[in-house]
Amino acid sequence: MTQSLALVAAEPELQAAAAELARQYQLSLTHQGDDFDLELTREGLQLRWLARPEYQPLTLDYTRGRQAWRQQLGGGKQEAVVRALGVAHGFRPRVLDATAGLGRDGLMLAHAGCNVWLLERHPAIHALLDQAVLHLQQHQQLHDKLNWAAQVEVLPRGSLLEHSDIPSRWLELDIDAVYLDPMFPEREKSAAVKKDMQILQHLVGPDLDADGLLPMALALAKHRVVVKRPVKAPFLAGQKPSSQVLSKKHRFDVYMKAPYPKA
């Protein structure tokens, strides 16, 4: 599910930059009764929920705060997503994160040594993600000895579901594994859900077409597909996985096609 929304400037001095970003990401510069907008501030893009002004705007910044801490301390083999993708024994798969969202799991895989391509179909989330990755890469070039973010690329906005046949530009990436984390209909009370996820749920809605992702992912991946699901959720497309990796609130269903080559 996608919707049109505006990209606006927080200050008059930023209007030219906002117009350029709106052109780049094919977003409007004027409101059309939207519930959300993207706002360009001096610190970067932020997503505002106009109907809920008590909510802090959603921002993405991988260089500081909780997400940077997680990358620094949690990027090893103990992460469930890293184990599910089979990052071990010296082999680092080339991964397409085909439902990238806020990019957190994809960044964890890159931090663990994988080359990662991020694919996102919602215009606002894609813009936030692309700008956040660009900022991280620029920051690492200036400040960090290990420039692991160079292994991440945000693809042009899109979805596996937009194509009946896999485009040649994706086949050329030589993808070892595809990672899927479709938005699942939320069954918990909203108070139990983190506010950034509440914003995403209201903006994007559940991925009601998610079952169609699995056959496309299996066709594209050379070795495996990994699907992140709530622990009690049904299998994607009703298809039982080859194995599973469990975490406290989620499970990672692993669909094997072929073993990875030995490093």
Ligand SMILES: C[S@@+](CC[C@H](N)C(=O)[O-])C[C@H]1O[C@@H](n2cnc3c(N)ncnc32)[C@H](O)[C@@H]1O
Second form
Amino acid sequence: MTQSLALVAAEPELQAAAAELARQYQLSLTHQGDDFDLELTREGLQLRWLARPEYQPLTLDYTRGRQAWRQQLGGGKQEAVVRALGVAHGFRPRVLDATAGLGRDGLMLAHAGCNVWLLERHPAIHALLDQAVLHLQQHQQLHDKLNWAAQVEVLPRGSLLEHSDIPSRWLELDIDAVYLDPMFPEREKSAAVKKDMQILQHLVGPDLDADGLLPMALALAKHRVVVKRPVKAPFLAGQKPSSQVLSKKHRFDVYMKAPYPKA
Ligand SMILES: C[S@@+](CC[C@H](N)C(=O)[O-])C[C@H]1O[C@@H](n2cnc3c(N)ncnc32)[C@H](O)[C@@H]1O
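Okay, that was the form predicted alone. Show me the form predicted together with the named molecule next.
And the full complex, kicking off with our chain again.
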């Protein structure tokens, strides 16, 4: 599913800044259709689903609201994603989040002490993510509690699937664990899916090529690969994991290559 998207300015004074962002993230400034737009407002970027004006625009701000709360109070070792990555055992793995999306899981891992690289292939999601991390890191300079934000890096837009051999720049990151959370097709039917995830699903579509990610992730990770799936979904690439961590709605399939070094 390819949706058209343009980067637009909410007011004439922001047009030059919008043009600069469009250049930086290789986004179009004019609509080819009328599905979505990424609108630059004085508060930052927001993703609007033009056919569904009743949906709140999707904004990404890690410094306030639900996400900040989750990191300050709920975030930590008890989060299933953190346990699946093995952080609870004291070692702080260097993680590539290779399907970064809105960066929520990736930031949770950084908050738990991991160094995290975020890789996202969709240009508009990549722009939202990159700007939100930049904003968090600017905010961090004023707040000691946000020191963990320095451990996050958004990589240039891309995908593990764009390469038949892993590029040396990724090997140099010395990745302990790769985390995968591709869009699962059946999620679209669930009434429980949050509105911002629904916008994301409609923009990005199901990641039908997701099975190809597992062998690439296993080749890159030194110690383990973790795959997030809906509880009843089949294994990615039909491959049985070594172990699983369960949360209310998700299953984290853990593919072990080698144990972490003793912390
Ligand atoms: C379900 S979302 C991830 C949500 C994320 N875990 C979070 O916490 O916000 C899946 C994202 O992975 C991206 N994606 C899927 N396949 C990818 C690939 N091969 N390379 C890079 N990004 C990919 C999609 O564009 C989408 O933004």
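Predicted, not measured: the structure shown is a model, and the values here were computed from it. For clarity, a rigid core is taken as the largest C-alpha set superposing within 1.5 Å between two forms. Positions refer to the first chain, counted from 1.
Visitor: Would you mind giving the Cα movement of G90 between these two forms in Å, after fitting on the rigid core?
Guide: Taking the core as reference, the C-alpha of G90 is shifted 2.7 Å.
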